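Take a look at this one chain, the form predicted on its own, written out in structure tokens.
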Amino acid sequence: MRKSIRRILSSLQLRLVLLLLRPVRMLVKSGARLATDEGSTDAGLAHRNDELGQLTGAFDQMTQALKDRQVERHAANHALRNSEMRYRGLFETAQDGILILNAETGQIDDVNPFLTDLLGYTREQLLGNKLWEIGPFKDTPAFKPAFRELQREAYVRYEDLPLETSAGKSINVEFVSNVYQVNGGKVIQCNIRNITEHKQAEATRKESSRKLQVLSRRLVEAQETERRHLARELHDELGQTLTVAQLNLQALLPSTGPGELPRLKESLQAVERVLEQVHDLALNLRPSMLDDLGLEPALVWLTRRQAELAGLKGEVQTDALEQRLDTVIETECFRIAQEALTNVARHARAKTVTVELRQEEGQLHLRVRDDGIGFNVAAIREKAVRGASLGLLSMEERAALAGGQLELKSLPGRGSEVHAWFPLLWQTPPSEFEAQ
């Protein structure tokens, strides 16, 4: 009897153990599938209300979460591989040279084909070397300090760095370096752009501009010399001849009969008008005051004369200059003031015009201001570009010719200002030989 009971209990214990081991084995198999990422990770057990069912449900939730994370990781890895492929494609085909350096040592870890072609070195000759150890950068003593600065500031830029290729050819490059975080570490990317042709073109442009400026300066000097000559011819030759004619007509007045007297007086008045016009022409061509006394007295005379002719109140404010200015600066400054005052008289409907000549921070500044009706600067500039108004372009060209600049300020109803500034250059005093 006792043996039968024992056998029954043993059988029940065996069944109970088998009942417990089955779900555990299934959980183990499911975990193994999860580890190998094969098939379904569901345990395949019913979620009963007992403790084993709760364990099974928790396991299934955990395995599903892990599976979701695996899916996300696979997607991220796929995106990363695509990104790396795109970067590598850009790296290999870039039309600028690219160096990848170790941020700690400065050792070259990667280099793109454009740079090897530019410098004439093979990839194998560059990789593994420090930047300042390779040919093109070897004779640049600033690179070691620049590398330390790059480590500290994470950015270094050279706008124009001269280098020499393996063939001994001199080139100029723009060199820009940045520090980046990659996979928890730091790398340095150096972008190297060949600016040799650009620099040569810029040098050619500057030389052409210099030659053009010299030619324009000589043209203006020749023009002003011709103006001076014409002004003197008008004043000395034609003016004197008209003065003689005026005196002769005046001498005939006492002996002229009543019938001829009106015609004689009319002729005398005509000669006087022509004499005044010749005088005005001579002054407009080249006032002798500008040559004899300099810019300040000439501006005072010009402002008062133009204001009187236009019925305006003219004011002049000038700083005392140490000596005579460079001839071209004197001439162009005077001509800009002359053009600006003429425009005020013709168009501004102003009551007051002010001319200022100041020395500010090593420059000569001319300002011509009025309280007139003003104008739209953009519209005037557009007309000037179309060739409908040459006054503005003429003033800008004159300022540029003297090495300066010009700015026009105005608003409708708020008056206007012409502001020109020039380098403060003085006339070279004549030598003793020239003075004699």
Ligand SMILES: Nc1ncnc2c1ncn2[C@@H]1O[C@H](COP(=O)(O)OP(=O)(O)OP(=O)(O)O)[C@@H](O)[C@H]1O
Given for the second form:
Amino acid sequence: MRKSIRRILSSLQLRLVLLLLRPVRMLVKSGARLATDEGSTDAGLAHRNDELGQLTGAFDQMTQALKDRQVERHAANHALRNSEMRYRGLFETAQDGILILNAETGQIDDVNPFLTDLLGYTREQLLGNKLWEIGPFKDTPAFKPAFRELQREAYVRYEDLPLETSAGKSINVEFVSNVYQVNGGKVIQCNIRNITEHKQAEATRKESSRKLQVLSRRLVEAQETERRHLARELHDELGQTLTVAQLNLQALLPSTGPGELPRLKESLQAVERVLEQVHDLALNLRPSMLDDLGLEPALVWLTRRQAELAGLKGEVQTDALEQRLDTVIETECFRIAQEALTNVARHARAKTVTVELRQEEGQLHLRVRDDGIGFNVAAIREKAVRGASLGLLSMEERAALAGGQLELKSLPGRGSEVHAWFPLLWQTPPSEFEAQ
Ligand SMILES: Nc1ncnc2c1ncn2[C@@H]1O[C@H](COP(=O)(O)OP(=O)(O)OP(=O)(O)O)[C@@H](O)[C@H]1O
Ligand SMILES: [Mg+2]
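Let's see the other form, the form predicted in complex with this ligand, since the form predicted on its own is already up.
In what comes next, the whole complex appears, and the chain from above leads the way.
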């Protein structure tokens, strides 16, 4: 009896042990599945209130968190693969050269097809070499120190770097390099843009514009010489002859009878009028005082004369200039003032015009100001560029020909100012046409 009771008890104990062990075994199995990343890792047990139930709950929470992380990791890997593919695509098809260097050693780790084509080297010839050891960059002494700088500063840029291709052709590139962190290490990416054609086009454009400037200057000089010549001819030839006629007619006055006197007087007046016109014409062509006395007295005379003709109050404010200026500056400054004063007389409806000539910080400044109706500078200039008028543009052109600049300031109803400035030490550059 006792024996059978003990057997029953031990079988009950065994069942109890088995009952207790079952969830533990299931947790162990789930753990194993988790380790091998297999299907469902849920322990499949009810979350009871006892310690085993709490353990199961904690286990399921942990496996769920792991699963979520895994999903996130998959998505991140997917995005990374896509981004790598996109980068590769850009790298392979970029229309700029790209070099990837090892930031520690300077060795070339990667190079894109555009650069191998540009330099005429194969990928294999470039990979594994240090940048300053290979052909195109070899004769560029700046590279080794630049690499050190790049390691320090993380950014290096050369606007215009001359290189030589494997075929010995000279090219110019813009070279920009940056340091990036990749997988905990550093790499250097160099972007290389071929600017050879752009540079050549720029050089051709500059040369054409320089030639055009030289030609314009020659044209203006020739025009001034012709004006000077015409002014002298008018004064010396026509002026002298008319003066002789005037003196002769005057000499006849006392002996002329009353019947002839009115016609003689009329002739005398006509000769005097023509003489005045010739005098004015000669002055307008080129006042001799500009050549004989210089810019300052010529401007004083011009302002008074123009103001008087237009019925305005004219003021001149000048610094006494210590020396005569380059003749081109004197001429252009005078002609600008002449056009500005003519514009005031023709368009401004002003009461006062002021001409100022000052030396400021190694520059000569000319300002012609009026208190008239003003104008919309941008709109009028736009019209002038389209061919409506010449005056404003020719003032700008004349300032540039003498190495200076010109600015127009005006507001409708608030008067106008023409401001031109020239370097005082400027000298007419020798013309290549003269040298030939
Ligand atoms: N001081 C000024 N006050 C008011 N308007 C002005 C003044 N100067 C220029 N303008 C305006 O600017 C326009 C262009 O001037 P610009 O000197 O180029 O031409 P223009 O005097 O009309 O003819 P031209 O080509 O014979 O000089 C003038 O027609 C006038 O409307
Ligand atoms: Mg004008």
